[in-house]
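Just the one chain here, laid out as structure tokens, in the form predicted on its own.
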Amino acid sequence: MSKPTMVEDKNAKSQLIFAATCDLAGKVRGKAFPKSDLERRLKRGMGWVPTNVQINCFDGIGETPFGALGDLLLIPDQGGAVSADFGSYTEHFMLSDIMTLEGEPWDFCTRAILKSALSRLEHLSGVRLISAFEQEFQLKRELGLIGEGFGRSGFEMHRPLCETLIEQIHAAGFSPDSIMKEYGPNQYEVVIAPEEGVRAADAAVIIKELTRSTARFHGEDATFTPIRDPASVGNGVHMHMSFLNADNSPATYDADKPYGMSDLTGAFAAGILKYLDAIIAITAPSVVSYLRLTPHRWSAAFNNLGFRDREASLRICPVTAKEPTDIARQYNIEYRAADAAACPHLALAAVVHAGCQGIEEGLPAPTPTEEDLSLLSASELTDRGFVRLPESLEPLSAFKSSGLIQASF
């Protein structure tokens, strides 16, 4: 599907386009400019401030090496353009790159960080990454529905919202796969087809923003928080990943290898698990993230590769295709220890860098599990090399002490 572009119309002079960046805190920030200025802004961008990167999700500013000094450019990217038409008004925004005044990608631009990780993967192994983000969200207004997990009635209560959202996703240039009433109270999940490279993370950001906008249009308030109620379910982000060779042939699957993992996939998966204790600081970056990462929440609880196991941190997904060529194209692995408190670009970059470390180190493929690890004793877990995922922001220390992962960034 072709990427959308901003089209001129009669009201162009009165319309504003929001140049957006998804920052380290996973927040979408930026500034707006008149649509009539688009061509100039595509070349020259707008001024941006280095210290903005230190703004947290509560609008506090952390310690900053920049202070009031320095200048940057926020340059809109036509490939990240969205026009969401809600009838009486249209929302225009464009994902943007943060550049230095000399025209180089800024070190803290999250899109640039992901592009660097993807470039590392391609140079290292000759493959390109194909990925897709499954995202769960909840609507805050209580409707008093009980027993509607995956229910038709629960879906029908918000069919107009779901249909509007799918229309907006399609209009943004993506291929909607499905949307459903999830298990939790007022919880829904939206899924799209995979995209290549940085566009997959762009899509995750865009769909979150379209979900929030669509909810507002329908008088609702959508939240992607990792968990609203510790006694209830959480909202996860599942990242599905596969590889393509230079000739576009699939590189993830090998029918002659255990569980169908190619040597590349096995080493990549092993790297993720080896460095999971550090990268989870980026993929699950909030205090409440760890209330979700517990056994029996269908999220992730141990550092394991599971075979069709929805509680594994990394999962080999089921394949419905029958023909060998179709199986190879459908085969993928899924990273599950993530949520929407993370910036999608940073989260995917962390996973890719860890996978690249596995490839560089020539790590053997991990043996997938097919059991409930929470039933094993502490000694059994230790003997098999499994550890419980952290229950607080302990991964920050692991990230700081992991020279290899820090060097990747």
Ligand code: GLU
The other form holds:
Amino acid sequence: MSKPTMVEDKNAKSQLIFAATCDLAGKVRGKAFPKSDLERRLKRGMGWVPTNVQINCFDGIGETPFGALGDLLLIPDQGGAVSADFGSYTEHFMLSDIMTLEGEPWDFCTRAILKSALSRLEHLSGVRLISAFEQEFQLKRELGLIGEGFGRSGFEMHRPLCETLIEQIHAAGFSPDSIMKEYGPNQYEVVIAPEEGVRAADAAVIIKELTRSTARFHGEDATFTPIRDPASVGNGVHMHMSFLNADNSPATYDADKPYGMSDLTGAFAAGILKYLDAIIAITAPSVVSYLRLTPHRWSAAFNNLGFRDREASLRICPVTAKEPTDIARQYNIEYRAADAAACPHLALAAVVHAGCQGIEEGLPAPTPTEEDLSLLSASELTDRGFVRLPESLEPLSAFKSSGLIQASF
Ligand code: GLU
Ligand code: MG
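The form predicted on its own done, now the form predicted in complex with ligand GLU:
Once more the chain from above appears, this time first in line as the rest of the complex follows.
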């Protein structure tokens, strides 16, 4: 499978490119144009409508201040172009920016929101964010496979699908890290190497779309729902983050600090935990998100920073490197209280803004936990400053009453 260049194709008049935006509900929406018009569309975009931002994931339209008024442009970005060749057909789509007719980024464009969070971080501390999204999904068709958590049979059953997906991820310009049969029924996980800035969230959207397309190609149906069965495990989205200085040296690690957290990482992590009750409305935005965020599902259940703990909202990940410079480069923290009901750009923006708040307030690094917090009594939790994550969409009210976080957006 080779990646066709968009200009070379012979039937550019009949082929369509889908100009796409990942909306507030994490859905990829947009409009298609003939491939032969690409040059023009790169400059002029496609017409788009403000009220589209209020379409929810069930196609209902929330209360809208825009009504039937106004016009916007979806401007395709060459950097977000994907041509997924499935042999007898190719799916072309391009992630796009929503701009005003005057050519300014629109306030509700999720890519623009992330760009502004990243530039806040860079202005504040001189670092650029590197991140990688680990995404879990389930195939809906029942194969009657049981006992296949991390199983080879469970993997082999869908080896062709996994191999097509990895090939598509390569062709889209990303570096696949691994793919596996996860613990849950029909559950798989796909991981790629980190990317810088907005491209990391673009990659998360693109890989989700490629997963759905690849599943369809193989006669399957993939779901990224936060949880399918409350009696089982959920599908998480884990965001791994690290920082680079202007000279590309890593800024996340400091061998002389507890748990290796640089002062920057410590303050960033503390900001995330301090504002977690508000930002979780963005990173886990659906009603079912809160069935996943419960103890003993290896998701996240408390507002803690865990040291190598897979139930913490924020985790210091293990490092396998041995050389000091490699350790510093590999060291990263992982936000686990997110799922695929969230737009990756918005989720990352929310976490970055909360982290920036921590840096601005000069918060001290949180003390990492290395234990099962669900075993602590209510008073022990309170004494140590831990709270259970919300058990319903109640964080919407925390978000609404958090002036600082709201102002970030
Ligand atoms: N399925 C778990 C979640 O919902 C994650 C399991 C793991 O990869 O640690 O986040
Ligand atoms: Mg996993």
